[in-house]
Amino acid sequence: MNTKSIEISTMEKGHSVWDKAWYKFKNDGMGKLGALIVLVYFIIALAVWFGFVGGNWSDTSDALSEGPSMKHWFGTNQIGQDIFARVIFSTKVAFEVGLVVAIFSTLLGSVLGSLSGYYSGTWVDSVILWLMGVLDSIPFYLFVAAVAYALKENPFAMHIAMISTFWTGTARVIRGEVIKLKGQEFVEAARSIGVVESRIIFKHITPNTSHILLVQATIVFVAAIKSEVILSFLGMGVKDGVSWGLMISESTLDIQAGYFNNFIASSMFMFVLVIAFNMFSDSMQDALDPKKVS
């Protein structure tokens, strides 16, 4: 038996799902590369949050539509704004949207999915399934437009619309897992000693779906960033500030005039982050798959 086989054999004996998942993840080169790139983007976002970089994204100058230089690394747009500062500031916006939508939609999906799964076959399950069906049947961008109109151009209309629709995917996955878990011995034991149902659901069952919630949150994070770019491009996203979607929208005029810096910078920053997070998410999904880590 070689050294790697011995390590795997040792890892499989008496270790938790998280220990096994970590072992698989740290041996996944593509997953680690994706996580490293995401970490770099997160550090950039933190630097913007704390005001170290990107604060001059709205400043204009006499340098109109200039190419890359030592002063303006990615050049300037048609009104003299520094493209590098704008694309860096947009990284913070992307993380803000991704984190807010991922956290709240995952929490909502977890709660409603757990209730639906525990009370499967009852009116509670029927109502939640009906609600998910209704939301899934509405075209996403039409729903966002309706929410934005109803909230009178509220800057959080986009976030609310995403959370209101993205939770359904998490809820469906959690519902199936809870249906499986509620028949386990530890749940039966809790019932036998008189533990109230709400405590059984959220104290005993839901924590056992944390590995699924983590994967779902990473998936929603990427989906939220891509949706924000599309919505901002269409004029239904970020209102006060700048984002990659707004930069791509602005670049349509630049391209017609033969200037591509704005488009290339915003597209490449978005592309690299989305690809890296997809790599990280796929690695997490493989590592936390119960069929592979059990």
Given for the second form:
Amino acid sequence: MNTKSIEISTMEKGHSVWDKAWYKFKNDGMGKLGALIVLVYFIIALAVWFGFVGGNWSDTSDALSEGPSMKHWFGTNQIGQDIFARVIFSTKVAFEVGLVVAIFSTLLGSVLGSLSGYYSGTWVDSVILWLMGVLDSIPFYLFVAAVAYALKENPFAMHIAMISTFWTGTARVIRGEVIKLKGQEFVEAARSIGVVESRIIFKHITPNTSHILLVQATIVFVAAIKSEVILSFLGMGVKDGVSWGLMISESTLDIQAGYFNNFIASSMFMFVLVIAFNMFSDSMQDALDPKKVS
Amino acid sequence: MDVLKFAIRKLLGGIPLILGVTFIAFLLMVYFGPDLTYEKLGKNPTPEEIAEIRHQLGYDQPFLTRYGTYLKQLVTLDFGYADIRDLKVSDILKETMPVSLHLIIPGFILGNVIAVILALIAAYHRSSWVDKLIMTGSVIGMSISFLIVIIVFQLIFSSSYGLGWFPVRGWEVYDADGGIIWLEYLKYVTVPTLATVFVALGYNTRFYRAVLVEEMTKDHVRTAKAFGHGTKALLFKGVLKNAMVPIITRVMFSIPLVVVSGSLLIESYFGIPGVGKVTYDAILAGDQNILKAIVGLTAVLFVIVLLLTDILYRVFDPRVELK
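In place of the form predicted on its own, output the structure of the form predicted together with its partner chain.
So here's everything in the complex, that chain up top.
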């Protein structure tokens, strides 16, 4: 650890946050392994998206609750569907949820966090802080249910509910960072030459928090995937199609009958992605967050 | 006296939060929520019957009046009758609250205490194999879904495929007078507690270790070390006591959400008749009276927790002023 930081400080080139981060990341074996696994999953998700694999996830056959074989790699479920195809297709569903929620809640969090930080102490800040407090105080499952009621079975109700609650974490971090940044010289310089405030905030200050936004986005991505599984299991998440949560939900019946293929396949697929993403996210935090003490 | 004044001011300061939570909940769940008219009517209702039911449900009144009624219910703690069971909402909550508390408290305490102990060990042996072992374990714990932990633990400890030591589901722990039978309680509470602790350890250990490591790198700890203070005194007086403020914050703020969100999955999976199970049933059935009560009371609980947290800060750090 110590030798590394000395190397970094004496490096000739690469003084930006990103160069340093790349240097640290290159030397982080766990982080690279995590990134590689996430990449493999992402390729699977893309392959499903373009229809190369997993398209037969809903086909039934006569092979009921069979064990793994050459034809059905992970066996079949109680109504003869191929578990491998379902697990692969669910990868796409998981990425959809993770990406949509991560992108939108990061956007929302960065905009509202920047505003509240720049105008800290004014009514704008109070209103945003109040909103964050309110959203954090509503029990998550109840909020998801409430959004689902209000949107009348809209398939994106779950996504919208997650976006509306997950942005607060990002916004709080960004708010703190912006409060620190707005006192610095470059902001004063921009102000003195008459740059309009909205431009100062979003062109000069917010881009300086992009490394934190990236880290926050990875955290939200993992949270979204994990929440999808529990919500779908409870019947409040993915309604049409298939997802790891729905597979685990149907597998609880299989388990009682003594068949474990469905459960093991879906939970292992999910576990490997989440742990890989956590490893990746950790190494990003080490590389990008100067405040983090490891 | 100062504390009392402070408490009153703090509770009044919580009113905007309660208003915000109840307003959003009311808007989404009730105003834009499902229309319950036809669920309450028999077959072939007459227009008068429909109007009568709509009046009972308050659909014919303006928005603000209906929201005002909700606030009045929250103040008087009288939320009317539930749909899913023919009981008053307040009676259902009175009946289920102790069940949830009995279920959650052991796991909540163990999950935090063990995590602080592990974090102290990890932080003290920072960067050594002990630290790496604990942190690897914590990342693995964080990565396994709560749902999977519950299912696997039930399989291992309760089912005939595993050890079969504990009952698979249910909650038969009270005797005829409502007293608790401790042996039965232990049987039913063990597996859910193990699952909760397992999941909590992952997140908590990581958080507490980060807090403790930050404290350990401060100058006063280095000075204490240089003066040759023993390990124990250093850890508990120099580090842990100073790190209590973030630890308290985390513990306290998880309380309101643990009561509903944390027990919802576990109670519905194990069939335990607590607040979480009632909430889940109410969500599925669209029982607005119960949902309104739960959301409103959680917000009130949050305000109380905010107050208690500030008072606890003062206990651990006398420099904090109650303002």
